[in-house]
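The chain below stands alone and is given in structure tokens; this is the form predicted alone.
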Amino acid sequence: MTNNPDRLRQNSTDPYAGERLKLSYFHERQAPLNLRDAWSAWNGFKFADYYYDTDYEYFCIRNTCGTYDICPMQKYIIDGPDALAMLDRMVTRDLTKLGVNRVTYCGWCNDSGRLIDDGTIFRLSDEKFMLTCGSPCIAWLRKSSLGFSNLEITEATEDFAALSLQGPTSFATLKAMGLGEVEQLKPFNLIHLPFQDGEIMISRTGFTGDLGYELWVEPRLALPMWDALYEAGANYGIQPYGEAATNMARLEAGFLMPYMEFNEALKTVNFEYDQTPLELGLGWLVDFKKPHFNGRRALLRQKNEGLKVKLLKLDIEGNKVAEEAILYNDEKQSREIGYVTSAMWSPAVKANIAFAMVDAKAANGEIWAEIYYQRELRQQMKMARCTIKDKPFWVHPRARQTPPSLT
């Protein structure tokens, strides 16, 4: 029953069985480690918000290594002679440049150029690809495949057990596990290695701005892989971490989070409450040299006419976190110009950092954040000056170093 994610839903004695969350292939190992019983939900799966303490798990990512369960992440196999042409038409990036055993980050838009979702595409062979993303996308994939008859799209989310292994000792852990061949694995490359009586696929990918990998096996090998990984990582500080610590690390690294930095276009009700890649600072993902892709005409028009809003990275004075802060053009709050989407005090940068959506015309002037915080049960307000940052707040050189360091 361990390899059955639906086992709670199949309990005939439970009157609420149909509403129960699915269980990850690693749940049997993760549940005893979730000391606070802090669970949330992701795509119908029971998913750890944190295990013990968010800050502790964050420092595990930054100082040793940790595992993050990506079984709930959506996974699709697109296979066949038309797979490349279909995906290249769907996404904004030029996939013809993606080699076999390579991975790329990409986004896809509707005809109005609004971002539907972002994710990664793995090229497994000349004609076989895997797309991973945060939200279900099978309907859009099938719609995008109209006119391409020589391909097959498979919903493969539960066909893989997958863990993200991130942090400075992640390579040392894999080497101690007997997977030293990853030493020459460059960022965004993948490799297939034997594991027990099957194989493990390892991609040098992640969401933390540090050295990291993602490990993919068939479900029956999930617990053996976990056990081998944790035995190998015992001397390297390996710990599980949840969504809360992930959100801290990804913000420092300058990565976007759906429903925080952007709304998925197919789920947005209000006009222009969704975003385009250009507004999100993802113009580097849009290849206008391609003859056609979904949303190209609208994005080209926006590029020529200019942006109404743009996502900025902000360094905010002081140490009061600017969560949900409103932004103004001066300290007197003369005119509202935007809002903070994500914010935190960064332990790695020792700074008060944030993502914010700002009126494009106001981005070259002063930016002030209206921050509310609590002191002795009473709400306080302060205005804090913001400085625009052009680069990610924190990315360690070892994230790209090949061969990677053991520490």
The other form holds:
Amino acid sequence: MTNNPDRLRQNSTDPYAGERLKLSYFHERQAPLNLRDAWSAWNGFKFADYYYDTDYEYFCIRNTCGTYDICPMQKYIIDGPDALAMLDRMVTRDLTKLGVNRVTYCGWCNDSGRLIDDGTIFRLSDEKFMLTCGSPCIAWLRKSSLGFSNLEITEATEDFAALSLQGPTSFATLKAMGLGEVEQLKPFNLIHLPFQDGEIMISRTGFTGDLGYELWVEPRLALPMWDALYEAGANYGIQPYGEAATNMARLEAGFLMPYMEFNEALKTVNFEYDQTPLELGLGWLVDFKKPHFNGRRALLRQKNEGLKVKLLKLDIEGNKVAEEAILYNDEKQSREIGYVTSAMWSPAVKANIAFAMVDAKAANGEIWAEIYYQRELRQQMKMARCTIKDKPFWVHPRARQTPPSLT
Amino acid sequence: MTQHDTIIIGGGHNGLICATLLARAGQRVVLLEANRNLGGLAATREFFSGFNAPLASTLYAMPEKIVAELQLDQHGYTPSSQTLDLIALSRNENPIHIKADTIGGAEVGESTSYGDYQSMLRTFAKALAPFWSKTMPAISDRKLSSLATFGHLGIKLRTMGRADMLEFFRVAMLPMRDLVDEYFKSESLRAALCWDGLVGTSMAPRSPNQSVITVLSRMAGSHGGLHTIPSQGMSSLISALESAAIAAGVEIRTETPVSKVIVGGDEHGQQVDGVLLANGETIRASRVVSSADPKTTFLNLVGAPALEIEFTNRIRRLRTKGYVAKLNLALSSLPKFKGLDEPNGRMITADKMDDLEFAWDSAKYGEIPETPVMEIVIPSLRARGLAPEGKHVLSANVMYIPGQISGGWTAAKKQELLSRLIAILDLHAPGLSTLVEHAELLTPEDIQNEFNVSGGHWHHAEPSVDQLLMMRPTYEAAQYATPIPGLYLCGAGSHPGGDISGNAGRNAAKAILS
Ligand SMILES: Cc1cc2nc3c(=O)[nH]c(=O)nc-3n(C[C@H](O)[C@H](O)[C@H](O)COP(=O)(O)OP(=O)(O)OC[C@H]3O[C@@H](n4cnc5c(N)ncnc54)[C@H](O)[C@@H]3O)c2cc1C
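Pass me the form predicted in complex with its partner chain as well; I've looked at the form predicted alone already.
Whole complex next, starting from this chain.
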């Protein structure tokens, strides 16, 4: 497939065509549903913050199902005899253990062990992998492939129309669509099924912590897939959701968001204003049994020396959202010990939750958040006591259950 | 089978020195050299029946300290104390002789200026000298302790006095041209004085960078920057180094190219485990010290996959294009140069600095310069055994000759360059062309292929500010240790750089033993 940069833009006679946001393969269907015209942008694509109402969309994810457009997500195909070795050296996880038709979540670091980005790697065949991530990483992939002569890296973002389908009725919807074979699909597995005159790739993956799938087709099948999905999902409460609802669901599920929990290392200007996976609580992604991977030496040093800061999950008293709050060691604000990276009132958990980057030493003592909020335009401040949570805020057995339930 | 602690890759002078010092400290060392001859870029080869010449023809940077430390006198090496004049040849004017303190053949005013110029440079060179024999501190955001070396330099600079120190900071990064312009009028004199700041680099008189530092580092040798040729030839230095190595217990294997550094690994991380030879043989050792250039060492012998990503990309970007070609002539008798009793110096064929600049202009666009500049010596006047009785060897460094030219080097292109060079020689020494029994011209590409050095680069990697000191060849490998436990560097690509000085080899040995 050719990578024509304009092919997703509206009109080639438009003198500003190159300046305008690209339109997703699903735009024709999504635009009329964006009742609020709440558009922002992701990787140069016009992208919905929300369609109708953030809370409503969030409740669809948790109670029925919703679709989230992942066309703008970056996709790369790494293909060839050296592909496994190249990726395995790049990421902190042991990829040699990843079977064909399996997907894994992983992160990759610069030489200093600072996290460049996280993403998922799909093993499509013995020698063929797909890497997906939030922001462009072709330059890093190319740098990482220096010395591996036997592989090809393809920027494949626009070669796929991809949609994330998340929520308790997502399986029921797929089944009604005639894709009932996903019944046996376990989390992080993928399957190829016939769809119309082509094929649909379905992975049991997502960013909500709920039961959910990601659907991948060639662009020409984008609208047919949408239509079939929405027809099948009509009785299962299907609804498109945007960035805002995603952000709620992922925080409840304990997933990190680039530019909130961490700065991408290659784009960070100030020294150590980026983060290592160990600081981010992603130690389980770092496999020191591998003799060599990028950043290993630095991460091992950090592991041995101990962390200076670490990301914590906090349950905060009261119901005032602790967005951007600074954290202290006591109510009197004697010493600053960290800051909140993301925060929300969680409807599913009925709790005031947050991620926070905290001085590792202070994590054993009291943690207080300085929360600002408004009451009829008047600024108010309160100090709220925080409790550390070890587990994700929200976990539900249906997320992992196979075969999945229909509701 | 013998067990070894340490494998040294490359038997240039740095590899030999490093091997000897490690063996003397009790390590069991084997040195593997790809070529038949030891000496690397300083090896002497027979280029025509009965005629021998080393690629590196003169000595200036070799510290007495290293000669003494290795007791090379006991291995047949005697340094020469007879310096070669630097002679500025000019087509239309008389040659100018530049000696340690005086200038002959130029206007009186030039001689006075030269006194000032030399005393300034000597002050600076003396302050910097300790630096070339020290391991540089690592660039680190935390450790202030490792900055002691810089503290030392700071003190050295301070003791020059405030005025000299400020002057040092003013001139350190000047283009050579601007520096000599401040002092001299004669065009050919200025060009000749530029030469030692430029030769071996990809810098020309107008290039701002570190040419002045190159001059200063070259002045750190025994004769304040003047060159000598050992009376037994350069080969006597290399054979003394070989003999010292053998006496220390080093096992030397020539014609033994290494094709891979073996890097093992387990849950404790990586570890060097030996080398694989081109003949398929494996030699195990937990320490490998490479005097091959950094690009060869990391990208070809270790391979990028075993290294980290940003590191390998920095190595890939190292600038290693060499621009010096070597001309060796077998002459049937001694040529007569205009205005010289005897061509017994180091002669630069530039009428003016622009000859160098224009030659560089062509070279940087991949063209052979119209009028390349040569640094000529006739080593057979100083050393015995280089040519049959009564005959002579002329050896010239030719600047700036690109390793890659548009369309690639062909026999015809080389012949064309050779004819140009001989025509230039004829201008300065009429009739020289009739004395030529054989001519050998090595382009940087030839040097790369014959001596296994990336780009055929004199210094293995350009000695520009971004690739110097604690950045040489790049950070994380600038203290001779590398990111791979057990792998070290000890060649010209490491601090302080190329020239026959032995500093890199000796500093590496000290770093390994400390
Ligand atoms: C044309 C020219 C003229 C010069 N003239 C002078 C001069 O007059 N005076 C001066 O002081 N300096 C001169 N130099 C510079 C000087 O010669 C070098 O800087 C110096 O010799 C470098 O020494 P070294 O031991 O670090 O490396 P080298 O001398 O390059 O030795 C490295 C050795 O490693 C070997 N090697 C590489 N790869 C492998 C492998 N895979 N397996 C086994 N062996 C391997 C090579 O064959 C080589 O023998 C000149 C350089 C050039 C190019």
